[in-house]
Structures are given as C-alpha cells and as structure tokens.
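A lone chain, given as structure tokens: the form predicted on its own.
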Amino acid sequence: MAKITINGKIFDVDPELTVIQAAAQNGIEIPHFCWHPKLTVSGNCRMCLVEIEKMPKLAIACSTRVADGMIVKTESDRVIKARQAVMEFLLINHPLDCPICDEAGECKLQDYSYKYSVGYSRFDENKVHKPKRVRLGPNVMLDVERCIMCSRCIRFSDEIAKQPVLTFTQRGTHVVLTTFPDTQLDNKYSMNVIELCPVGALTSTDFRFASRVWEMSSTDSICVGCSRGCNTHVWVRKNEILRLTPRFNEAVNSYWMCDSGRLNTFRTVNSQERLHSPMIRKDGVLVDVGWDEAIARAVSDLKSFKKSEIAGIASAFATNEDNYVFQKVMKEVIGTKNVDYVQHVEDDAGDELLIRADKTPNSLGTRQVGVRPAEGGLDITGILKGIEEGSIRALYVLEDDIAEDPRFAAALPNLQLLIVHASVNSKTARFADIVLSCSTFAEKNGTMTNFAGRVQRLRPAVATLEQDRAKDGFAMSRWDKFASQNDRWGRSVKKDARPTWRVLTAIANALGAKLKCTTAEEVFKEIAEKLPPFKGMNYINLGSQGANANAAESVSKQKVTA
C-alpha cells in the first residue's frame, strides 16, 4: 500500500491507482470531463489538474499514478485558478443552449460552470459555429457546437462497443466530431454515448425534447429485455415512461445498457393496446367487466373440470412472487400436476458484452420458485400435445403470449377454457375466455433472478387504479391518481391492472384456500423461508444492487417457442 496525503488527510491506497481514483475511493471529488473509470485515459480536458508537492507544474490527476509519500492538493489557489482557466476556454465557443438543451439539469459543464468558473466571460468576439442536428446513427443526434472534445464517445465505440467509427477532424477551435466516411454509429450499444457525453452534444433521437429531467421521476428498476437484468432508471412524467437509462451495477451491467433494452422494453407500458380492465367472453365477444365478476367466472369455470384436464403455463416474464403463487395455486389449490413454462431462447442472439440469447428476464427464478411439473405431470411439450389431443381441456396462462408460437396458436381453439393474465391485447388474449389485466414490470413490486442467479428488485414507477397500491410500496400523490385515470389531455383512461400474484390469491381464496399474503413483500418473505436459493433474503437486504442466490440452478434449454 502507498501512503499519500490529499488535502491534509493521510490515506493508504493501492499503488496501482491514479490520483483521481485514489481520491474517489476516499470520497474526494476531483472535477473531470474526459476521464471515465471504464475507459482508457486520454488526459485532454485538463479539468482534473491538481498540485503535487515537488512537481514543478500542476499534474492531471487522471493519469498520474500515486506514489508513497505523495502530497496532493486539490483546492489550492493554483488549482482553483487553473480550473477557472480551463472552464473559460471550454466556454469561449460553447453556445448558450441551456434553455433548450436536453442535457440541462444533468450536465457536467453546467454544474462545473456554477461551481468552478468565475461566472462571467471576457470573450466578446463571435463564437465559432459548427454543424448542428447531425445524425450519427439511427438513435443518436450530434450538436457539434456543444462538444468539448472529451473523446469519451470515441473511446467507448473503440474499446467497449468495438465499432471504431467516430473520430475528430480539423484542428484548434474548428475541431469536429464525426463518423468515418460511409459509416454510422449503429452498434447495439450506441446510446451509451449519450450518458457518457458530459454535455448536451449527444442526445437521443427518441427522447429528444420530450421533457426536462426535473419534470420526471426516477425509479430504480431492471431491464426485462433479456436474462441479463441490466440495472436501470425508469424516468416517468405524467404517469408515462419517457426513457430508460442504465444504472451502475458492476456485478451485472457495469455502466452500460443495450439500445434494444432502452427503446423496446417499456413500450408495452405506454401501449395503446393496454388492457384497462378484466374481460370475459360473452356471446363470443370479450367484454370489460369488474374484478369480482371476472374472478367469480374464473372460479366457477375451473371447478367444472377434472384436475387432470387442467394445465398451467407460468411465465419467465413474470416476477418470482407471481410464479411462486401461481405454481402453489395450480398444484395445491386446483390440484393439477401439469405446470411448466415456455423458454424464449434465440440462438446466436447474444453477445460477449451484455445481450443474452435468453430473451426472458426471469427464466432461472421461474424454475427456482418451483415452476415444474409435479411427479407424473406434463411438461410444456406434454401440455401442448395434451391440448392438441384433447386431454387438456382448460389452460391457465400467466403473462406470456404463447400464441406467438404457431403450434400453440393452432392448438388453443381446441380448449374449452382459456384464462390469461395479460397487460396488452396479445394474440393469446384474443383466444381467451377470461382475460385478467395485469400490471407490467413498471407498475408492481417484485423480484427477478437473472441468468447468473442474482435476485434483483422491481419497483413501481407508474401508477394504476389499484385501490390499495400504497400497501404495495407506491404512495400515490394527487397527480399520480389523476394521471393514472387520464391521458395527457385529461381524458379518462382507466387502467385497472393488478399484480398477478394478488389476483391469483383472490382466485385461490375463492376456491377455498386460505392464502394470507397482502403485499409482494410478504410473498417474498414466504419464498425466502421455504426455498433454499432465496434463504436469508428480503427486500431490504436486496437493496438497489440485488444479491446472488445461494444455489444457482442450471436451466434446461427446452424451447417451445420462437
């Protein structure tokens, strides 16, 4: 270990660290633009200049390695004047775009201008003008006038995304960020440069001009696009998700997130196809009904079949809590042995960075909570065959659009009863006799287990009409209550969706069971008490980073869907 002194305080640090890393580990902020802990050092912004005793000049903290006995000053008069000079140079040609810039409110240049600059400019000449609204690729827009040439985006493209298409051209104050001829920034991780950019030079074509950061709420959650379970922030305004951004978790996704996860996973939540209430089929047509009528109909219809004629298909898109209650209701309350789930694995659809071939967020967790056939029961292949042959006459499907598979689509008309939990008007829901409108990942509490066995939290970011939502971790404000019932123009749009586990509990109790869980947290408590992979876990100790299951099962690679 090396013993160094920073601003009069002595620290023991790893001698392999740089000054900026050592300071950060000990809670001391050294301002910087170009340095990033996951990228190589470029040392071109000069914002991290510090004073080191026995060095004749100020040194950049990002590339200066610590040494035993080193004495560092980050707030001396020389350092303060140097920072002010760096800020003055950066702002000379920077446009005054803060009122219209998407980065306003989360811009390092804006923050540092308040904190480290002198607050006025001595420059009274014409600013250098550069290209604006330049499409670098399908998802990223560039405003070159705002660029401070930190090169973070270039290094990310080269080193992390492995698509070296960005470069600087020209010289001096006329330097321009651009792509190489006949190329564009279109890799699967291109939108990470938006967060990497410390200013508003790189913005999202999807989110551009949609909202100010201070007008949105941010909720910690996870991406449900594949079995990686990347940690995310869900950004909501007027009860509508406007964007997803990556949240740091070194054990899962580091600082990154794929473009597909950002752009596609939340569309269901905002979809015009959302189901706003339960439905039952009357005279061949699905009609909206209340929850009491839907649950009563489900209970009545299920009672008319033999146990062996009923099958349940759980979902790797649903939470551990949903799947646990489902398999418990199917096996212990209804009494069927025919319980399984469909895996969605796309061969050659993964990569070495984040994206997984398994396109479900909770395949491992679904198996760990007990979703498998009871002894002598049918697995997913057997269930499909039973439907085709007529031995399975009633099917209960949980949050999975199994009709996307042509084999299921052809077989479902053979059923006499199909109950479906769905959040949108899916292909499977159109075949159903009873549709139970369920909350999406952004509307409920729960957990999911990623491919590596890490159990992670979902938290409600969007409000629904569920009356006891506050019990489930989401205290609705007046605006939440209004927005959950009205669209952006104030027109009534009731979204009466409920967590799947809660609906299943109501059905089970109507069938004579005595399930007592009233919150998702209570369901998870029971899971942790009964199932070894979750032993010792609770919502509190999972925190924002999750925790690895004590025993990680390997999930078989059976596939019955595209």
Given for the second form:
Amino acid sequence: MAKITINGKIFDVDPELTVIQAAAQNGIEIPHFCWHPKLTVSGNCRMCLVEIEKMPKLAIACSTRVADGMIVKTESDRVIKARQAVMEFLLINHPLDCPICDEAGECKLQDYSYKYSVGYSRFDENKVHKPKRVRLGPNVMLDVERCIMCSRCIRFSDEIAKQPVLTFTQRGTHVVLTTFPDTQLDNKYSMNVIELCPVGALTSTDFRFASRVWEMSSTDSICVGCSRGCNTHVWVRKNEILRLTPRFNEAVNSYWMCDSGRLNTFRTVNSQERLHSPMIRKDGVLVDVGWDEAIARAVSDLKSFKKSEIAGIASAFATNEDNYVFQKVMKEVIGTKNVDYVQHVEDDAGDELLIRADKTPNSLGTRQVGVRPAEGGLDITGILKGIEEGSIRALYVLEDDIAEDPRFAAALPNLQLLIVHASVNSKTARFADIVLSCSTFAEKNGTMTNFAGRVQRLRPAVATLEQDRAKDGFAMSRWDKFASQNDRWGRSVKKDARPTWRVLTAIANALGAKLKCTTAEEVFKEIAEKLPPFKGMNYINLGSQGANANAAESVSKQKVTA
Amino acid sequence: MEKYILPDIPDLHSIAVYEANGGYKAFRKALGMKPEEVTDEVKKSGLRGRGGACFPTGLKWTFMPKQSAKPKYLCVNGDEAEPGTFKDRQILEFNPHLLIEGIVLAAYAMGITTSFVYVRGEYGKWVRMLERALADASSHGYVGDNILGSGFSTNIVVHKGAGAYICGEESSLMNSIEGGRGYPRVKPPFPAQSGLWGCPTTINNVESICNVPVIINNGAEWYAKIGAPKHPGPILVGVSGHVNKPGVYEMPTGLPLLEIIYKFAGGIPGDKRIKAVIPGGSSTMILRGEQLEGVCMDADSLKAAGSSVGTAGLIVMDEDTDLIQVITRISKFYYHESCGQCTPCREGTGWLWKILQRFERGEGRTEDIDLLMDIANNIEGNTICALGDAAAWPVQSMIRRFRDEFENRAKSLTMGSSTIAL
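Target state, the form predicted together with its partner chain; input state, the form predicted on its own:
Starting with the chain above, the whole complex follows.
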C-alpha cells in the first residue's frame, strides 16, 4: 500500500492506482472529461490537473501513478486557476447552444461550467464553425461544433466495441471527429458513445429533440432484450418511455448496453398494438370486457376440463413472481402436471461483450421458481404433441407469443380453450378465447434472474390504469410533480393492464384457493422462503444492483443455454 | 577557427572525400572501446542536445536499459520545423556521413539495432541526399550487418515526414514513424522505457548526433574545453532576418550575440539599429536590441537574459520592424501547427492569434494586452507537450519587453464614450 495525502487527508491506497482513481475511491472527485474508468488514459482534456508536491508543473491526475508519500492538492489556488482556464478554453469555440441541445441537463461541460468555471467569457472573437449534422451511423448523430475532442468515443469504438472506425482529422482547433472512408459507426454497441460523450456532440438519432431530460422521470430497471439483464434507466415523459440508457453494474453490464436492447425492448410498451383491456371471444370475435367478466369466464371455462386435458406454458419473458404463481396455480389449484416454458435461443446471436444467444431475460429464473412438468407431466414437446393429437384441450399461456412458432400456430386451432396473458395483440392472442391484458416489464414490480444467476429487480416506470405515480411511489419528473390534469403535460394515457401474477391469484382464489399475496414483494418473500436459490433475498437487499442466486442451490448448472 | 560539423572541405558529402579526411575513424576507434565507454565519453564531454532543450546527450543515453528483451531504437530528429532554424539541412547536404557515423556510434553505445532518421517532409532534396550517402555507407560496410567485421550490426532507415511541426516533438515523431497521427504522448512513460512500438527508444537531434564522432575522435576532455564550460562544443547558428549575410555559421558556444550578428553575419543592412532579436528559433523569448550587450550563445547566458538557446536560430529585426506583425505571424504558426489534442494549446493558440490579428488591424484594445498575457500563462505548463509553451513564450516575452508596441497599436475603450472601438 502507498500512503498518500490528498487535500491534507492521509489515505492508504493501492500503489497501482492513478491519482484520479485513488481520489475517487476515497470520495474525492477530481473533475475530468476524457478519463473514463473503462477506457485507456488519453490525458487530453487537462481538466484533472492537480498540484503534486515536488513536481514543478501541475500534473494530470488521470495518468499520474500514486507513490508512497505523495502529497496531492486538488483544490489549491493554482489548480483552481488551471481548471478555470481549461473550462474557458473549452467554451470559447463551443456553440453554447444548451437551450436546443439534447445533452443539456446531463452534460458534463454544462455541469462543470456551473461548478468550476468563472461564469463569464472573455472571448470576443468569431468562433470556429464546423459541420453540425453528421450521421456517424444509423443510431448516432454528430455535431462537430459541440465536440471537445476528448476521444472517449474513439477509444470506446477501438477498445470495447472493437470496431475502430472513428478518428480525428485536421489539426488544432479545426480537428474533426469522423469515420474512416467507407465506414460507419454501426456496431451493436454504437450508442454507448452517446453517454460516453461528455457534451452534446454525439446524440441518439432515435431520441434526438424528443425531450428535455428534466421533463422525464428516470427509473432503475433492467433490459429484457436477452438473458444478460443489463441494468438500465427507463426514461418516461407523459407516461411514455422515450429512451433507455445503461446503468452501471460491474457484475452485469459495466457501463454499457447494446443498441438493440435500448431501441427495441421498449417499443412494446408504447406500441399502438397494446391491448386496451381484457378480451373474451363472443360469437367468434374477441371483444373488450371488464376484469371481473374476464376472470369469471376463465374460471368457469377451466372448470369444464379434466386436469389432464389442461396444460400451462409459462414464460421466460415474465418475472419470477409471475412464473412462480403460475406454476403453483397450475399444479396446486388447477391440478395439471403439464407445465413447461418455451426457450428462445438464437444460435450464434451472442457475442463476447454483452449480448446473449438466449433472447429471454429470465429463463434461469423460470426454472428456479419451479416451471417444469410435475412427475409424469408433459414437457413443452409433449404439450405440443398433446394439442396436435387432441389429448390437451385447454391451454393457459403466459406472456409468450408461442404462435410465432409455426408448429404451435398450426396446432392452436385444435384447442377448446386458450387463455393468454398478452400485452399486445400478438399472434397467440388472436387464437385466444380469453386474453388477459398484462403489464409489461416497465409497468410492474418483479424480479428476473439473468443467465449467470443474478437476481435483479424491475420497477414500474409507466403507470397503468390502476396505478398512480405519486401514491405508488413512482419516479417523478418535473412535469409529474407540477403539471395538472388540465394542462397538456399532465395528461397521459394509461393502459388497462395488470401484472400476470395478480390476475392468476384472482383466478386461483375464484377456483377456491386461498392465495394471500397482494403485492409482488409479498410473492417474492414467499419465493425467498420456499426456494433455496432465493434464500435471504428481499426487494430491499436486492437494491439497485441485484444479487447472485445462492450458488450452491442454483439450478444454473443444469441447463444454461448460451 | 576550426570547424568540425561543417568543415570547409569541398565535396565532403561524397564518401571518398569523407574517408580521406578522417571519416569513419571515430567508429573504428569506438570498436576498441566497450559500448558503455562510448556513452561515458559523450557524458563527460558535456554535450547538450542541439534540438532545443539542451538536455545532456550522454545522460539521456544512460536512461536506456542495458538489457532489453525488446529491440532498442534510436530516432534521429531531423524534422527541423521551427521557424528560424535551418541548420540540420546543411548537415544533410554538406556532411551527411558525419551524421551516419554518429548514428552508428550511438547505436553501438546503446546496443541499437535500427535507427530512424526522421526528416521533415519539405526536405525532399535533402532526404535524397541522405539516402544516397546512406547507400554509399552501406556499400562500404559502415552500416548493416557485421560492420567492418566487428560482429556489430545496425541499420538505418530514412523516414520522410508528412509536413507537421508537431512531428518534431519526440513522442509525436514516434507516433508518426509508427504510422499514426502526429499526436504527442502523455509522459510518463518516457521513450527510454516505452518508445517506438513500446520499445526502449532514444531521440536525438541531427546536430547532437554529429557531435559524437567529434567527441570520440578527440576525446571528451578536449571537447569539454570548446566554448562555454557548461554548454560546450561547436554549435551551428542559423542567422536570419535583417543581417547582411544570413546563413548557418559554425562556432564555439558562448560567443556574444552581437559578435555573431556583426562579425559572422555582416551586421545590419543600412547600419540600422537592432530593435529585437529572437535567439533560438521562433519559440524562444524575444530580446530587446538594447539588452544584447554581453549576452552570449549558450544556455546559461541566454537563460540569465531571459531567453534560451533553443535551436540557435537567431532572428534579427531592425528598427523598422513591426513587432505586432511579427508576433501575429509567429502566433499564426503555432495556431496552425497545434495538433489539437489537448485543450489549452488547441483553443489557446487560436485565441491568441485572433486577438493579435485585431492588433494588426488596429482593432486591439488596451485591456487585450493583459488578456493575451493571461491566455499565454494559461497555456504554459498545462499542455501534453512543449508546443503549448512554444506558443506562449513569444507572446509573453513580446508583451513583457515591448508592451509599448501593443499600447501604441491599441484603441482604448473609453467608458462612457459614444465611440467604442471594437
């Protein structure tokens, strides 16, 4: 260990660390633009200049290794003057177009201007002008004038995404970020450069000009695009998701997430295809009905089949809570042994960074909570065969569009009863007799277990009809707090959808069971009490970073796909 | 006075003439010495680098690891892009074999397998001259495998730059040789630890290397007695500007600047008064004509006078010179050549130039003088490489020593006046 002094306080630190790392570990922030913990050091922004005793010049904290006895000052007059100088230099050619810049509100340059700058400019000359709208790739737009040439995006593309297409051309104040000839920034992780960019130079073509960031609420959640379970922020305005951004979790996704996860997974939530309410088939047509009618119909219909004629297909897209309650109701209340789920593994679709070949977010959790045929029951192949042969006459399907598989699509018309939990008008829902409109990942509490056994929480970010942002403890934006129902920012559309586990509970209780859980948290408490992989876990201790399923008890070793 | 670097011998660039005048004798002598003895000799000679920083050459060589699993490299810096500096070009033209012999000696001393001579892109003619000399040296067995049957092998590669001042900065030079963008590297690591392709590397100026054969031939003690005691040896001084005989002159270090101007360079045309002198290339601090008495061309003397030797490119300006125009042009150069990697230099050089252009147009303001000074101070010492300092020093020294020139050119902004100059 090296003993170093920072601003008069003595710390024992790892001698391999740089000054900026050692300071950060001890809660001292040294302002910086170009340095990033996961990228190589470039030392170009000069914002992290600090005073180190026995060094004649100020030194950059990002590249200076700590040494035993080192005395560092991060707030001395010299340091503050240099920092103000760097800020002034960065701002002289910056367009200062914060009022129309997407980055405003989450911009390092803007934040530091308030924190470390003098508040006025002595620059009285013409600014350098550069290209304003350069499409670097399908998802990333560049405004060269805003760029402060920190090279984070270049280093990310070279070092993390392994697609070295970005570079600087020209010299001096005319330096321009660009792609090499005949290339574009189109790797699967290209959008990470948007958060890496400390200014508004790199923006999302999808989110561009969509909202000021303070008008949105941000909810900690996880991505449901594959079994990685990248930690995310879900950004919502007027009850609509406008973007997803990665949230740091070193055990899962570090600082990154893939473009597909952030662009595609929330489309369902906002989709025009969302169901308005539960539906039942009357005279051959699905019509909207209330929850009481839909549940009563499901109960009476289920009663008319023998236990062996009923099968249930759980979903690796659903939460642990949904699947746990589902298998319990199927096996213990309805009494069928035929319970399984469908895997969605796309061979060769995985990579070495984040993306997994298993396209469901919760397949391990689905197995961990007990989704498997009971002794002598049918597995998924058996269920399909049973439907085809007519021995299975009633099917209960959770949030999985099984009819995407042509074999199921061909077999489903054989059924006498098909009950489906779906959020959109899916292929499977079109075959159904009863459709129970379900909350999406962004509208409910719950947990999912990623491929490595990490149990992580989902939190509601979008309110459904039965929820209220304020009363139900949602993250609140400025508009959520201050807009009223009679101005346009206060008005929003709420879907009539319910979490699957809760609808199942209602059906089970109508069938005579006595299930008591009224919240997802209570369901999870029961899971943690009964199932060893979840032992000791609760919503509080899972927190924002999740926890690993108890390794010894985990079934993860049985059959982990991809 | 005896000349060692550029002696007055016709056709010295041809290998036969070079050999006939004692050429490659130093290398034969060195073969009888241990490599570290060669380094010791250079160290004892007191030779200080001629590329601008005056760093002791022998000491720099000792930073190279003795044992290295990786190859060791020598880069010879012939990028010579500092305005007012044109001395290395003369060596490439008139005495290229001295350079080659010096490189082979340095390679022997440091155990270097390959040396790169980085010549500025605009020196096309001189690249060809050096390449021809190198071909001759190779065919005569002075470069390549098993040199003179000694068992020692070393190669030399001539690398032509692509036209950027920054590539004369040693770490950019290495990036440039590697095929990368001319961006300086953050130090540490220093080149001797991790240089070209991450291997131990030493970078020496062309003229510095040319002093090595002179030292080996005549001995360190002899060399140390030439010129200024703490900065000894022959030095090439490039004199330009308002003098009757501009050119490159070889002389011992430590001669008075006035002697150089009047005896070597033939004085000022029309016997005009000297208004200002830049002693060592455009980045060194400008001196007033009336402060030159007693100031000599060596590191200590120029330091005491508030400037530095730099590359000994002496720029003389007579009494009619518009110094605002001079500093504006110098600032434009550093603005144009700033690589753009780090913030203070990238942004500050352009800002300085823009303000100075206003002064040139007569639109400067009195308060801009302090602003210029503050911008220069904010650049100095805060950048990755020395280009920032090189851009700051001329402005700082010009304001410090010729503030009156700025004040006379400035329009003052009078509070409450209806005519505010902008």
